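As a starting point, one isolated chain is supplied in structure tokens, in the form predicted on its own.
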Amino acid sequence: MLRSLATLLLLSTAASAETADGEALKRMTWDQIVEQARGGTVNWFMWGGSDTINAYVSGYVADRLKADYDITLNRVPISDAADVVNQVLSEKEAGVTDAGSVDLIWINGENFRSMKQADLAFCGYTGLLPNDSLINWDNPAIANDFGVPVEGCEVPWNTVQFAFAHDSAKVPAPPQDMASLIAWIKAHPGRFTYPAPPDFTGSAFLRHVFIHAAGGPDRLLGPFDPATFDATAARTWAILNEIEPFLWRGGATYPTTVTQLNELFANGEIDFSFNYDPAQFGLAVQAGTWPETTRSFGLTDGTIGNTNYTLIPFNSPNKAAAMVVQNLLLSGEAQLEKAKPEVWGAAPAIEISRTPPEIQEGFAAIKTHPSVVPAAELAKAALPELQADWLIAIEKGWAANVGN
């Protein structure tokens, strides 16, 4: 009897090891993965700065997972995905290879590059997700994350494009390109600011100025080029230092987060806010924190667009359950739900034409909030994201030459 118990314990231990083993999962069918996932818990680390996004994840997504798969979704709010990357890296250095604390991350850009380069991501499994068929992997903006090939290491969740918001009652004719915006800032002291990098949104504004200083994105695409960076950076720092005395509080201080920027706009202290996700403008109006006269716009010389993703760390002990979460997030139903303006208004990461007719009809029936510039209008002048090496150099350069 004791020998039988020992054998059972040994088999149980081996099964547990295989559960955490991503290679074993890749050999399973989807039905087997779902069965493996049932009853599990997924710790999803994600930016927690939006009440509406939090409500969608903790409500709609979590409820569907519990009802359909008995999976518990634990949303872990964070302010910066880089902190989670460092957490997973620390676990790897400590030898934690199958019992990590993170099962899923909302991520993109340099944080994805860091995880991929350090072998911190679970890769090569995305084709197993049934809803992977809804993704257009032939689209370079999907297949590459800030210029870094995805290669089965993450799953797209939303597509976004940068836009500016203003109160049309106060600024009826906002500047339409970056040169005009720079001139407007100088003509209206104290009425504009931007979050200090490395805040994600502040860094994005900085890249728009950098692209403007370069005369467009063409010379900045591809791998980092020190000579091009140095020449463009000198012009960029000159522009930013020139406008600094005309910023909010005379440029003596900068907001540290986009949340603080939004609060300044809500309080009427500044005349513009901006965001990678223009749907947030409509949600702020609906919440009563921004005026009904809020409107948004892009720039005629373009604004940056990109895709954001979810990623499973290499040492997640709940990979099967995390895969089920990713598959649900990709579904036509879940993408339609978050596209509704009253829920989130997020642009889908899937090809709507590949979804069932009722989902396509649902998307067609959505009416954009009047405060939100239509995605199709923004897309007419979309700028590509720069590769991560450019981003890192730009942020460090700002800290040394402007932020100091």
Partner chain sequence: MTDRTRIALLLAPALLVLAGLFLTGLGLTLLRSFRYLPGLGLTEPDLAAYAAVLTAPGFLRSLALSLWIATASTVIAAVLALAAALLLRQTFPGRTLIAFLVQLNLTIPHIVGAIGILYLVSQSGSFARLAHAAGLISAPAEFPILTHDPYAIGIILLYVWKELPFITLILLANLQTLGEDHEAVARSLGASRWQAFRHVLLPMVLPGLATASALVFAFAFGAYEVPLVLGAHAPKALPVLAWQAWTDTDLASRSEAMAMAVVIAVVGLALLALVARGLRLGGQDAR
Second form
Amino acid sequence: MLRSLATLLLLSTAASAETADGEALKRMTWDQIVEQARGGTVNWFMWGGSDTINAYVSGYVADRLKADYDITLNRVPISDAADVVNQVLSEKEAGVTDAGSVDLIWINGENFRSMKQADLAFCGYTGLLPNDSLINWDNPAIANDFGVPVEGCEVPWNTVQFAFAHDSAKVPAPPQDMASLIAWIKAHPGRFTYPAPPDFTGSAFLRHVFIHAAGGPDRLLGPFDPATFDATAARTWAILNEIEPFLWRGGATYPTTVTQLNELFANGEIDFSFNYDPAQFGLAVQAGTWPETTRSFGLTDGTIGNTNYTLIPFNSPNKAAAMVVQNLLLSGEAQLEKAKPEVWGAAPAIEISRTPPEIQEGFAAIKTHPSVVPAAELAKAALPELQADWLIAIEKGWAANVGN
Amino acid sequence: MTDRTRIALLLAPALLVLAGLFLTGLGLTLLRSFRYLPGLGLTEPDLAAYAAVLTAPGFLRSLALSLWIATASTVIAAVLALAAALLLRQTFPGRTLIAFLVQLNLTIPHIVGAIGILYLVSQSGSFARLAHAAGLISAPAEFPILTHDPYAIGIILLYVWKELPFITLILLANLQTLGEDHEAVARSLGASRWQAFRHVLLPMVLPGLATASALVFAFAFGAYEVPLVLGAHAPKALPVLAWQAWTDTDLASRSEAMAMAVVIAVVGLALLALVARGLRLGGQDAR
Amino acid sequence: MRADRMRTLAALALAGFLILPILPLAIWSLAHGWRFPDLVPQTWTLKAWSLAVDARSGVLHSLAVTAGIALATTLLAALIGLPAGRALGLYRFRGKGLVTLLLLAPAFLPGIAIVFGLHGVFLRLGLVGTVPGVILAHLIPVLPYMVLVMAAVFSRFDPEFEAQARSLGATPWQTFSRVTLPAVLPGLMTAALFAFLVSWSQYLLTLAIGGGRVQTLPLLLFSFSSAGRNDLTSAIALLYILPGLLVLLVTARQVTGRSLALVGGLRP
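Since the structure above is the form predicted on its own, I would like to see how the form predicted in complex with the partner chain looks, so please show that one next.
Complete assembly follows, chain above in first position.
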């Protein structure tokens, strides 16, 4: 027992602060960085709720890192990335500048904005990654994370676009746009609901209603505008309050997480679920959680798309190794592996046309899970993500005007 | 070595650890709730965090909810535990098995029980399915709302399930040390069963029951993971609200989290004071 | 007899109540596709269990970490709590009431009341995100139980035996190991069992002080539960119950009852 305790204690203090100095790294060549990274450990904090994603990271990614670079990947499963932002913030406040506990975070949206605003991100190094050339930084949906310029502070990992799921055996002809969805909700009392913000997915659903109320996204792009917000918000709350009595449990309560929404859908309590990452639908069917007859769709007036990223905190003691991880994640092979529906089914964040022919063939050969609406079809009607200020205002307004 | 030195040496490690961890944690929480943090340039303590917390509509509802959860759980668990202890004091077939189940329950972590309760009584849980099979309901929505509900029924159910065995075991152990003599004497003097219980047995087990109940109340009031699994989106149990404020990326709300933590601490200290008074009334039997 | 039947009914109700929440966990852990209104799963499978014991899922690692932390916390608590229990159990001194109250306090103050402040201290000491940090944090709720049980044990201990051993030429260590320890060992075991269980079940302190890096079973459990993987969640939940069950079976079963009597008495 004593020996295992000793090992435990040793393990916990093994983290060394060898590559905490990001400025020094920026002056190195990639080969030198890889040399520095050897033998390092990367603590990667990421949402841990999918065993298939976990297996991809702890299996494929970790194995390649170990074999090719002698880097140990420690996947740290979390329920909410906001907790990690808070952790890095606490560290900064306490003066922990080179021995932080987080080396890499799976992140986007308001959490990225918080980190960038508080100077919690390691920035300006992404050009050093060899696989940076696979990223199309000219694409505004890649170069901006929820409207916040990325500016070399994070590296794209996946692209996703919001989609709805339904059971084709129960609802053969689902509504095709927001207006008919609202009409459908009123015609089918108790069969629809959405998670209460600040749930990530519930918040995204609200933005679709908000954009619908605004008559389209055009006036909502760009920085927060109080006048436009007030006018649109009033219409949004009116719509949401109007449908509230027709929601699940008469709108008296809302699910708190997308998980609860998924569970309600799985058990046939409601007729629709939705997700920012349609690949989740396929995974849920594979896991036996959802019926085989699950199908998914976008809206003809568009659904919001975004990119999610990995970010290195300013005080990570293992920046070199974390950079090697990011570079590996970007590689054509790793992006292809996670695009396979049985692995994850995630859409790539790189330009496939810039990868070698055999990778391109691999992508071409992928058959999407029948429950997952193909990314190309969703992309026909895509909406841009609103800037984080809009998002926060919508969430706060909902709590005050609808969900009280 | 004098006795005084010896006592001081014996107590030193425990007191040092408690002072270093517990009192420091509590003290820093207190300082920060008054927004006093010289390290961050906050040198003028004020009550802004308390004012913000008290005027926020969610706080008082959360406080009320947590008090309701703790009170209901404690009362129900204590009454049922008293009955269970009286039952288990007798001999009957299967007693050993039930006594084992009671003890096993003590080892099961709260979060496991909470998930079990969720799967059991949610609108699509096992009971709802049985009700459907029996033709009582035709859809999950018709089943009573017992989890994620505003009255925290699921949470209370979990605490009763988890704390009933805890109190039962304490009572059983107390009853064992007391023996049956007193009751027998009372009965032989003509007391009815109820009178013997009410006037002889109950007063004797009351100190143990009260202490155990206070521990249960403190736990049910301050636990975080149980309302996290079983609670509704609003109002949130106070610990959940405090944690949410603490993890808010807006640093200003941290003082509010600390103020809520202080409110929770005050309730805990009040319980401790009650227990301390009860113990002193019970007399000291230390040598 | 009516009283007999009432008693049987009450006993059955109690047993049912205790066992019921565990049943859906057992079924879910073997289920593939178990949706309303199915009473039993469409397909039975060991998939969740094979995932749970797969090294990549990290479940077994978490099991080891959780057990290691609980054992270390128990050991530390015993080292600190035994002397304190002796002082409280054997001696009468000024300020004893206050000391007892202070040692008792953490049992009544929920972890959330102190954890924010503690996090600030541990952060500056570099203890956040480390196993030693989590062990120290667990000591807070564990110590009261250890100290009070040991105080009760020592209040029934006769120091005369120690004096006799020493007068016969025993060294202090010999006196402790051959006289004192055997006398208090049963009580110490019950206190240790309690300490282990309190640490074993901790959620909040581990979450805050471990900062996610120290991934104990309850954290992993919540991570899967909040993702809606009922099958995996249930398998992990059952794995999480197992060690407690084993400890209970191995230690004398009356042990818990006795230690609870000591806790329940809570008399200094």
